[in-house]
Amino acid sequence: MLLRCALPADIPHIAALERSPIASEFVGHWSEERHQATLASSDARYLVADAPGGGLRAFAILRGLQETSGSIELKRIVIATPGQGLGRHILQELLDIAFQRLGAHRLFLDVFEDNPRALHVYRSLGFVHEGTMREAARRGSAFASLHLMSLLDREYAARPR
């Protein structure tokens, strides 16, 4: 196992790697006192993946952890040196998580639509693209547009391992 709870002191290395200059690009970012609230709450869980040495190599954010509906939204996802494979791994540990852990019926998440690993890779390990949300987010000053995607637990059951 890559993942590992987070703990409240795991906050400014979440925050650091969300201001990243590889990070900011694709991923928004929150105050640390936001973090600290989401972390708090029963609706999300924050898992990180510890460098060695110290510091984190990766966090992700998972909520909606209290809806009846048993969608739960992959909020966030950060590696610190993409393009190793260590989000592929990441994020197959996510749907073990999401699926068999917290019993999710879809998982689901926005990605820009000019981040073509992260498109990549989500398509590869199953998600479908259920829409695009056009000019839904903010960048500087320009609009961007995010590709909404979502796995089915019984397209998690059926994937090939």
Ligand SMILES: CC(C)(COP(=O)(O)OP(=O)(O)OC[C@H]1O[C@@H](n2cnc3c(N)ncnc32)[C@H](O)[C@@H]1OP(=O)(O)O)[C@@H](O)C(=O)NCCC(=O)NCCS
Given for the second form:
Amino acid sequence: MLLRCALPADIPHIAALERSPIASEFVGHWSEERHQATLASSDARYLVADAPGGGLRAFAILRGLQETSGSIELKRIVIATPGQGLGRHILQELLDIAFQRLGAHRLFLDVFEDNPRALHVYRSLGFVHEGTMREAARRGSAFASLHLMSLLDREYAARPR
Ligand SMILES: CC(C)(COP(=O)(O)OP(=O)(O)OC[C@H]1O[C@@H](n2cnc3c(N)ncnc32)[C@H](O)[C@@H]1OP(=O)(O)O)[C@@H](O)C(=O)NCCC(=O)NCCS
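Return the structure block for the form predicted together with the named molecule; the form predicted alone was the one displayed.
What follows is the entire complex, opening with the chain shown before.
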């Protein structure tokens, strides 16, 4: 298991990863204060993977743990060095945590429509495209559209491992 629960001391590394050139185009940037408040909430779970030399190689945020619908959101995921297979591995661990440990009925996320690497990984893990939230986000001076994707517990259970 690469992931562990985050501690308040991880937040500066998480905020820095969000702002890294590789991620900043595709994920939102919260203040450290907002992260600390969300980390402290029983509705969210922060998960991190340590880098061998210190710092973090990845983080993810699950949200909606208190929802009676069982719909948990993968609010954010960032891999420090993409394209080396770590994201797929960590997402697999996140699915196990969401469905086996947290009892999710549905795990959902949104992803910019021009993020082909993320879309490829989500699709290959079984996430289904539910629809497109047209121009739902602002990037600089432009609006951008987001695909809404989800995986249900029975789809998770039926996936080949
Ligand atoms: C999206 C992200 C989490 C994926 O993690 P990763 O470690 O890069 O992913 P992996 O290396 O495990 O897998 C990448 C896959 O995408 C494929 N891929 C890479 N570039 C691609 C492209 N332009 N189009 C389609 N597929 C692509 C790779 O071939 C690989 O597929 P495979 O395993 O079937 O061969 C990571 O890239 C990341 O943090 N990106 C920046 C932040 C971000 O986009 N977060 C998600 C917001 S919704």
